[in-house]
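Just one chain is shown here, as structure tokens, and it is the form predicted alone.
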Amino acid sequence: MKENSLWKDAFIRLTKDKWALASLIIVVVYSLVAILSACGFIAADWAQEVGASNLAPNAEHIFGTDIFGRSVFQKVVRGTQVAMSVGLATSLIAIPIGVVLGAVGGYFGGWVDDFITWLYTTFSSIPNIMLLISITMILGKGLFAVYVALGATSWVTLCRLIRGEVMKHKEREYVQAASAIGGGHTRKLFKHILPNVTHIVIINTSLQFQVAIKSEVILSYLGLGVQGEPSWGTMIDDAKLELARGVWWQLAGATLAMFIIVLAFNILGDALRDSLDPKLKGK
């Protein structure tokens, strides 16, 4: 009997998994409405009072409103949005990083692959929270900065992983046969070792999504991520300060969402580790 591609294999059993399948639509959802958020087709108008001021949540405003009367939902629905693009824009930025350094140390070794180690084990070594507040600080506030404090810092457990790995797989058989009919170091890296370390690159992007969810909040509750604009850390930011009136809809509206996406995040990565570690294929 044929067996199946290990990506054909992680599908079948990933559609097996109802958890997993689950939390993959709560993804898709969350994605969803942030592009819509966006594009103006919804929230556009999250400024705009709509009723009176605490308005507990009722039959028309869901999560009521906060203090100028504006609706807390639209400013969760727009919160939606900064985290996404927060989560997106860090991937982008550290994926390629992680990706480039770690194959490069794995795949040379002596001092290239010694100057790497350094580098990362020096990121590493430094508390991530006051590393983050150093770049944002110095790059000014605002979600630019966010996103490149949060790009630059989120690299390194990648790129120990895609060291590791393309060391282990640069002495294999396939590896030797490209080496054999003339191929070269950059042929060998890009077109046969990154693809079979592909999964690993999935698997950390879908965990560090909500790590990135999570240190933008952080941020932005400390005054230094998102201005002008709703997120769910300014949200909670702002509720410290309702909750001593009784006023507790903004701060749960926040918390709610962040942790629905969140878990989900993280059951889905559990997931894809199952489903694509070609180690724990058949167990």
Given for the second form:
Amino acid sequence: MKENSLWKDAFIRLTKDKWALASLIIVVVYSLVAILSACGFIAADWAQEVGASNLAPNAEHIFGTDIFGRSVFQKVVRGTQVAMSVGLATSLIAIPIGVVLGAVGGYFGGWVDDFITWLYTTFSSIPNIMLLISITMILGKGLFAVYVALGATSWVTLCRLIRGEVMKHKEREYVQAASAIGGGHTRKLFKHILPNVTHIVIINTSLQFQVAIKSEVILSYLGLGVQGEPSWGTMIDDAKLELARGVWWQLAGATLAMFIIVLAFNILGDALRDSLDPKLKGK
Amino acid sequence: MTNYIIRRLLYLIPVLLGVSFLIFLLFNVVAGDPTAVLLGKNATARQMEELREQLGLNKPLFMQYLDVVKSAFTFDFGRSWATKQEITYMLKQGAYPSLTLTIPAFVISTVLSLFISLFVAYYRGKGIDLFIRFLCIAGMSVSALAYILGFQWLFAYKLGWFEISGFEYGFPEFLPYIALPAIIWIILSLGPDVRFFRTVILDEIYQDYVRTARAKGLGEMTILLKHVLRNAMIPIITYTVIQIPFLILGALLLENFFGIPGIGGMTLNALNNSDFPVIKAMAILSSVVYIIFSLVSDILYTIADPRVKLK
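Show the form predicted together with the partner chain, please, the one above being the form predicted alone.
Everything in the complex follows now, all chains and molecules, and the chain you saw is the first one.
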């Protein structure tokens, strides 16, 4: 009988949890919406006037229209693209830096490790919000600055976790066995140890993704994020002035869209931890 | 023990130098020359030169770095570009409104979270536990901005229970101004706090000493309060201590929305005015405070838990 691989096992465990499965589907749907919007298939003409100004939600415009008569639903879709791109870019910056530095520090120890520990202690000593504000303010407003700022703040946790785990693994028998048959450092680290710590990357990314989305919304609200395109943060900023006049749908649309994806990533992150690291189950 | 504390104190030096370097790199190297922006487009070359001199920007980069390091130790941050006031003075002015909001909110949310997490730990695995856990995750998934806007609109604007915005000095005059932002702060903290405290308490519940206590016939409540809570207090205290620096940072968004003239609101104003020295000062100040409190938290951990090896 063929044994399931570790990953297949974990996937089966994950899909048995109906909350996790639902979250996974939500993440896939949001990703598809973001990709379709980025390619211009949907919400490409979000800037077009589709009706009267500030229409309440109705059958034709399910989230209503904004002050310029643009469809709030289309803006939400466009905002999804921005939010997901920020989550993705943050992960693409944070994962290589966090994994490489963490693995090298944990594996080699000595002064290399001292240096890497110092580096992430330094980064984590500046409260995230101040580092985010400083970087985006100095690099100038826009998505690029948001990517860099979130990348700079989010590799730290991953680096610390990977370093700790690699330190534990390098003393294990399977690594000693690999040295005994003549495996070099690179081979031991990349071929043997790293595959055993991949689950940390996956769990951490799922949680980091939602932190990135939440941060993007706040940075965009502060006017530091995406310019000239709708984001959930700028929609909430618009709503600040509109609420007193009873226009609540921009706030509701943006908040609802963000709530669903952040909740999905939260539940998925917990479920991934349970299924990839069953030792922790029930805690 | 003393050795450990001394070594930990000495480690502050490279970390502080690193933080200063990062801030120096951002504000003095990447940010470029601010004089053109500050003086407008009609500035003469001489005016720009004078301003550079005044701001200390014509010094060699290394000397500028030393200035940043010095400010981390002396807390002398110079003057704001927007208000021309001493930043130290502005910080002192903002401390009172900020702390009247953050300290009560922090204390209440921590105590409340502890009670809720003990409650859910007692009923672990039951419906109420699942429900509160879901509520925590759901609560954490709503944007802080949505809470602020929604609550301000409903409770202050529509129902008129609280002041919409502003601040008054002195107790009890400030109460109507800080009550609603404090409530929002508490709601924002409950989710992550309860989740963390619950995990920590449940970590202890599966330990051998709890099984022993149960075997000798102690009631679940006694076990929870007398044995589990005492051991769980160690991570809870360190988690709580490490949050104190953020009280000093103020509540950025809350102060901004509710017109509270605190440090957080000051920071956001500086952001809108591109007031670099204030943002730089806040970055340095908050890092220094954070570093100090993470040291305190580490030391408390080793004092509270003798099992922790002092290496």
